[in-house]
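In structure tokens, one chain follows: the form predicted on its own.
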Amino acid sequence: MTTMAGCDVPKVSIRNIGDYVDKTVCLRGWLYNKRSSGKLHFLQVRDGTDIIQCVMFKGDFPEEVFKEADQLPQESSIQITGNVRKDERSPLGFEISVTGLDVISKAQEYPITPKEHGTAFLMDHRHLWLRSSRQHAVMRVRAQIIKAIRDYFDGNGFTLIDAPIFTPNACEGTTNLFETEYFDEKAYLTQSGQLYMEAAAAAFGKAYCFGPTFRAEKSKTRRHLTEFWMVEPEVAFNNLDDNMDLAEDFVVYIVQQVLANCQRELAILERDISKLENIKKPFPRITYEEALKILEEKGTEEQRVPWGEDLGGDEETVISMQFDRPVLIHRYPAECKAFYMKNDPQNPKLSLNVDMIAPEGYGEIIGGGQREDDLDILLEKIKAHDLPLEAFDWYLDLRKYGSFEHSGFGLGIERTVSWLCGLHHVRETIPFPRLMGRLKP
């Protein structure tokens, strides 16, 4: 169906449509939805930047053209020509009065209809589900979070240093590694870029890496993915307190940027932004032992963790519900933390580590701490954890040639997106999620 030849008026995007009020424009996109009312067709058109209503009046078109427009399948690609006008009833504030319509490609029957679909169905059609307004909003918030992360570190004297994906060693334990062949050697998909950032901190003072990380965790909880993105800053001459200050300031900045730039997306997601507006410094800081006392008072019998064990998701939820902003839990037992964490000189049974737990039950979004800077102690810890010493030769070099106090952390993007968007499951926070048993689409 063609009612015009070509497009000799300005080609616009919906995002900038307000610049063309009372002007004739050309818009290319996809039919998101439609409804008809006798002499009118209301076409909801999306172009990737937003969605706008385009109104067709029956009297302006031949009968067969108007009828065919009513039968256009969802997601057909089309070209609209029309006049932009203000419309206070529209969420966007504008609509287009259609004067011309070209069908670029008529879609087949679209599998994702406005009716309710099960999660498994939507995940099987993730490549199409991304087109929905809700998923579009989530990805916009994710993009803003990523931009805020880069802006924060780039604006505070950090240098971006890319860490490798293939590694010869484990960083977060050997039980959840993805192993692969690397010519005549074994290699692993990275769990974290932290060890490499320690080398970068020795070279640049303040460094960060940002990329995908992998954990072969056989977990189907709402907080876990096998492939996720993480940003990891590392700072020379920073102790645990400095590290907590940095993490706190960093998260406040991210939240502020999302609130400033994603109001429409948060409204689509029906997010209670008053909870996000509470995210201000200072954050509460409690020790591991204080966290255990909260669980003793507020948790169930099953949530009362014996001293020495790490906190799980249920326990983190109980603790987070006591605060209206993220809480920093520090100084866990050294026995339940990674080999590279420095022990507390005041109590060697404790680790100079910190976890940041998001409010509203969203769990740990940051894990980090002060690193062991003593060569002999680090060597003992590597042996005690039964790790292959040869894989850490280069890491030990960092303590041989000008060792120094340093600390850092990792923030998981997907859990942060889940929290800020108010989502139940992290599978919605990444364009193409990888979970146990799901390798496509």
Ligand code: 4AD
Contents of the next structure:
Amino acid sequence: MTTMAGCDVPKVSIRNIGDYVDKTVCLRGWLYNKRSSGKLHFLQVRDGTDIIQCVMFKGDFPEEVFKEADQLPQESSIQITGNVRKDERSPLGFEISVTGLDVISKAQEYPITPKEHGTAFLMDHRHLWLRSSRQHAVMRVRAQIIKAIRDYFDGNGFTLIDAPIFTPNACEGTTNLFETEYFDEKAYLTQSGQLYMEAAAAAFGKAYCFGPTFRAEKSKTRRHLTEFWMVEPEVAFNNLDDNMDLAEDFVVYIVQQVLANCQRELAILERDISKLENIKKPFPRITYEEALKILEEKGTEEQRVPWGEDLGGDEETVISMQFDRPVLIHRYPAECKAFYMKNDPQNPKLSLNVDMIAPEGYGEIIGGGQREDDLDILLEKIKAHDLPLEAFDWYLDLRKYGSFEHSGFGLGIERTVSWLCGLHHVRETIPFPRLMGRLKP
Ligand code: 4AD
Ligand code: MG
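Got the form predicted on its own; any chance of the form predicted in complex with the named molecule too?
Following is the full complex, with the preceding chain placed first.
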């Protein structure tokens, strides 16, 4: 059992095992779990694509081989040779009758056992925890969401334009900037690629960026990471309504792709998919003032927001509970929104922004709006927000050389994964989460 025999039969992935019924195959993977009943060992083997039950019958093996298999620690890497059989009772529909077992590397005692572990322990073992079936399912849904995002924009005339990570200026306010040395100047890790996408929209019409973004979030909430991934489309000659149409169409597409391609994963996560099947156009669109009315009627005393203040996570939850699909809240007070937002010509106290709040209390997944395209107003806003003008000279150029109405938004990947997977906290939605106080593993 110690030497690894080469395989002279097809080397297969569990995902495609159905193509090999009644054939002899070779499989390499890790021992996920096992149980024994005297004459039989039932080995649950995972290879990264799925998990399959492999059955060893005592009579088919020398005694010491059968005994060693019984003592094999969880997560040992192994090579199995055997015959594929249909098995209606297993979730996969197939099992393997083992004819040969080779141990590639015997594992030490595995720290993550089927018993309950605390979140801090699991997070400290994140590099191993990723192997467990729930975490595996979440990462597969995440990968599907990212594929859907790319397919959507690539298929709808957008050009992918990567935004830089070192930036000289703040995009989303100065309170949560990560500062770093950049030779003899200061630089900040990007909070958003938006300003660069505005340049890209002037060059390409429709552009998007997709990458990590950074915010030194000092509050511990279930929706905030310090490093998160955001996709940001920006479209020339789109106004706020066009922007809301795009956001709605885009989110419906993502949900449909996840429903179509992640049935197994959603089942493992015990996600109530009827809630996701509801996600159809049109999404309700309400103004900030209408949102305040909902809070007055349905919220607690503390959730009644005075006009002028931004909505927090708890308020978003109350509002989301009134709808069975995402809700678009537009026209917040300009005073609580970023410097680049265009004011509503009908009422300059309001900004032409929009947030999309996911249903079931998963919070804001999209923030965006129509951008200020008037050079003088933008100059005033940069000054009013106390931002350094010289860092924005290139951004102001976009208003000097053919200014144009334009809009865009940012969708946070982790919040979207959390919603579609039905996870309470965003820390499980990214392979290696970065939170205040957590930089490892
Ligand atoms: O609403 P935000 O701050 O908008 C922007 O950054 C715009 N510049 C985007 C644009 O118009 N191009 O962030 C957008 C989204 C939020 O709705 C949320 O989903 C996510 O990014 N997000 C976070 N996700 C996890 N952790 C954090 N700390 C997040 N901050 C924002
Ligand atoms: Mg926002």
